[in-house]
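We begin with a single chain expressed as structure tokens, specifically the form predicted alone.
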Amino acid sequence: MPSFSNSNSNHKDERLSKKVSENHQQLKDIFHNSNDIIFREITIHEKRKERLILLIFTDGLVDSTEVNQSIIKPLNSFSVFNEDTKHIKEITIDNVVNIINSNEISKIYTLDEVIQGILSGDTIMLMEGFDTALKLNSKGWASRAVEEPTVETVVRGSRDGFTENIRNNTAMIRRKIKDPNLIIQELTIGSKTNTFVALVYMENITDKELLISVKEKLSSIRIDGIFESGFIEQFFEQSHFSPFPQMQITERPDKACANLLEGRIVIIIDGAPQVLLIPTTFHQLFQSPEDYNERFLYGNLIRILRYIGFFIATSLPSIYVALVSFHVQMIPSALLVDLSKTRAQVPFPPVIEAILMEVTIELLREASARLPGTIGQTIGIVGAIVIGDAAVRANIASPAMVIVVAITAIGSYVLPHYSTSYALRSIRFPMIIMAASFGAFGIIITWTWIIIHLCSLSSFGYPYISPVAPINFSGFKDTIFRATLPKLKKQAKRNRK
């Protein structure tokens, strides 16, 4: 697999010595004679004399039954075959890979590529004589099995999702997508945790450009450690304080590789069980692999649903506010007679009841997911009837509000990209507090503003509101509504900035 490195080690042009009794010290002192770094020593005889040879693995990494039957057994066999017939073959660094069973083998040159392959479960070996090392594929930590996706689940489609091991996610695009053009490269990231990250694309689809500038992106990041594909998020974020997300996680393989057919840029990061899709627009955010499983009538009325859903969610309880504080002459009399019945036993504004209840239901939406899952359903159904109907009965909010609210919620759940969720709070608050200012005037603001904003923002050069604006008819095929699968055959081709 090729790969490009931004290693910050202190070891990186310092070459191997040719006494393996120097490497081994080195080592020791480097690892401060950690317990789980195993230096196994192993001698073998050729002409009548003993070379030394140096395993060197980290335990809990490695495979323990692939270093021992396909490395340290076929070397011990060799040795005892060459004691008994006095064989008189030398042994060399390159004719050694004959005996052993690895997989994988590379020559490496530097003590610092030594000590990355020791910590990232592969086995090193040392030959007396040489300043050449062998690096032996022996992988083999325990790792989560594929499970069905937490968060992005699906009525119709695959039940597979991306785990932690950077491998088997890259071996699910694989099994896929069985194309040549798809290209996998692999770097590290983090000076302390030398992570791996990897940077999957169609070779004869993917913008060169784009390429390019996610390349020199990856390259750049200078920071300790990477745990999570957020981190790299940040880092390749173009406007820090936008409330949308600028590049959009998935933890769907399916989706992963319908984006890589439509020339986006993948980043798989070990640990993580979401990666990254480059670029992203606004109405992806609304689109699901459920929308193309489904027949063309139900996936655009799902994706409808979606539409409204957002508006609701943003807009509805500041649409109450302005309604109630100055613009009372909209509202039906009969049900203007009860509102006003309901809110005279209320002792605050409309705002400040607003205010406090959607607080109210995202401290009960963060106790729900922080807490374990039987009791966070629980803490997150039994709470949210309890305390809205406590609030009423102690006139502290009033009922239309409590349903102004519950309804709000709802709509923030109909969104597949659970980021966008954030956007919608950081919006919804601000929006209130310019409908009790200004009324209806004061949302109207407020949307002009956001599609101000969303026309402004870009993903690697990319319009974020694409095809919208600028207008590119041909992508129109895919956004609020899409056209059948026939029409979808070739995807639209997005223009960069």
Second form
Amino acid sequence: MPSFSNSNSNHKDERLSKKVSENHQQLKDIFHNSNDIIFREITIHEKRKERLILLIFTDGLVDSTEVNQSIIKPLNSFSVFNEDTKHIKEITIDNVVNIINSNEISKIYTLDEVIQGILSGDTIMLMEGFDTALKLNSKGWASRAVEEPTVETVVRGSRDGFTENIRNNTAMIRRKIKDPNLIIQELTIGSKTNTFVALVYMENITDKELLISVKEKLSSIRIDGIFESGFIEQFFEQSHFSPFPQMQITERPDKACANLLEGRIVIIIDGAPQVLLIPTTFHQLFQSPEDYNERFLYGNLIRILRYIGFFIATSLPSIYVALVSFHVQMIPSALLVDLSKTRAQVPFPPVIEAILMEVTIELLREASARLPGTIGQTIGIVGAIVIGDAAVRANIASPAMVIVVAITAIGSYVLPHYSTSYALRSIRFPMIIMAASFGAFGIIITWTWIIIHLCSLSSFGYPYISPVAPINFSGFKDTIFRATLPKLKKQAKRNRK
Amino acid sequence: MYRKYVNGEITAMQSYIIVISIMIGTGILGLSRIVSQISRQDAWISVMINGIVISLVMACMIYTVRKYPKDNFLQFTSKILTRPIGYLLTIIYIAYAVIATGIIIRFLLEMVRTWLLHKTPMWVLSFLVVITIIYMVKNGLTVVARFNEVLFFTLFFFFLLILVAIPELELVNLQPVGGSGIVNILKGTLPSFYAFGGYEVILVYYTYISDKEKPILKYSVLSVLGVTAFYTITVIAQIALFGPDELERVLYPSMNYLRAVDFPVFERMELFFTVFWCFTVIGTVGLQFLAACILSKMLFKTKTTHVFTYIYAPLIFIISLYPKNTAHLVELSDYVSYLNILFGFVLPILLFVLTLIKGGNKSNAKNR
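Moving on from the form predicted alone, kindly provide the form predicted together with the partner chain as a structure.
Shown next: the complete complex, the earlier chain at its head.
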């Protein structure tokens, strides 16, 4: 659980001592003799005297071969070499850089920086007689290989997904956008976890004011630890009680890159394969990279299907309940006869029936989502038998209700953005109750509430349902329908001006 | 683009949509019946003339308010007609807007009672609507404008529904064109005025338009003409379907019109119409109610409008329950339409004429 105590490190601005032994002792105390912090002492022979060098690193966070080959080996061989010939002059913190084979070396001065370096997987080098330390990049911990994203799969499109390693993730974006205007800024958030957070944006496209406000908000976050992009999302969002996600998350580098080119900001959190895209609009929830990869016509058809899916997933059960309990006259008479025949055997009113079935479906969904794959399938079969067949035979639910619930469930899976399905669920149940109480008028009122809510929502100052309201005609080229790619490109150029 | 959409302001585009959606409201239901009682088969000509006149009034209104871009309703009426009258007009407008809101809500409820829920008590329905309106209006003009913008897209569907009965139409019902006489046609414009009512809110909302450099005059007039065309086509279609004699006996011609046609899958198409119509009317109600709140804000010089939203909401709730029955409601709405004529016709023309005179004075003063 996130806690919000404000205990920062006590060693802020404390300088290093010139004596290695003092620093050694102090660091040992700070780390309370943790076993994974390695202190390696090396003695170097200079012209007339010996000099003590102390390497400190965290076992497991560093690449061992890298430390052995690039740092320890050159130092030792220098030492040997120096003993024989004795013609090299004094070694200092400045010229030791020429001996070590590390690709990233920086000087640090305070104890706090030393601690940070050790904990982030760098190797720290202290030298007798200098109050400066060297931070050598030797990061190399075990991480998951790049795999296909599990939540956002596409039929046509790239198969790589973000991993938990922030460096891999930024590299994946860099590989797709080879442009010096792509800026990756890193900062740390979390007073205890000191998690790396990367702010990625296109210097020449992203709105400056948006950037400033995002940076301000990021630096104002006070929390002990963050482990996922959701933490930042919850700090950023305008309305905590809204069912709609006000930021988008994605596991797909191609989606992140496309959004970067549209001027959005990507926030990557170390340790989470999901990155944040801000700002977002309502219509983005219905878009998938596939819409653009696939040809114009199919891309549009799929998109219309998603909007229909959204409508079905929110309203179909309530429409059914309203029709059956209030507006029977709207049902075509041929259908009405069969419907009332099956309805007559069910002892519950339609609303109880609907809620019962919907709750069962939700239980099934939750159960199968958290279970390992093979057992998840079993749950699916159990659900199919229980809901599909047994409930109808036992006259607990009418067959029409089962169809409605099934279509509703399928409709909610059409959306490419998983967080949206929470929105659908939290809208569906109140709407069923409203429909059961006030029929079609209840649905009208509920939809009015939803539309009003959407109208008042904004994501970082951008209206949530733009370009529908406020109307922006050029934005319509990529909303419910998308224009052909050559036309979209033209629009992008115009927007940049 | 960032923070371009300041809360409390609207775009020029939204102002056109406001004009359109506040005009298309309760009036459409009985329009053709009311007008054809007077001008018979030529009702559509009355409606058209009325629309053209209103578009002229609209032009006068925009012309007037454009002279006072920084001033709100209270300020420019005070400048043109002296302070006491400005205050008086604002107070009357607030009363008018509040009462009109209640009356429109009651019309909505009557429809809901007739077509959707026959037994639910009126006060429950009214309570629901009032809560919805509070939710919409408490966040100010931007949200209300956006809401109407979203609903604007459903108006196309609305329009399609009006045209469905084309194969059933008999144009013989429209003949002889002009046969009811010029006097009757002109008399018929008066009852159709109420169907167009509401556009006068632009007097209140104009000052909140953020991009006033857009050709607002042109497009506002075009919006009115668009609504006029929509109404005229509706009336033509309904007269052609029913004929003026039968039309008199139909309470809501727009509804019965849809019953005349059989649709393959859905039965009772007019219920679909009701659903879309309800959304439109809720949008209209929001706009009308917000006008009262914004004017009160001007009057009492408060910073926000939402206080007044809560103050007026119980009033509206009571007004919506006050009429005893539909006939009583229609009677009351006639009184409201007098106020409508004051704000929709007399006041704009008066302001326009006075501005023309005063504007001339000002330029003379400068020249000297």
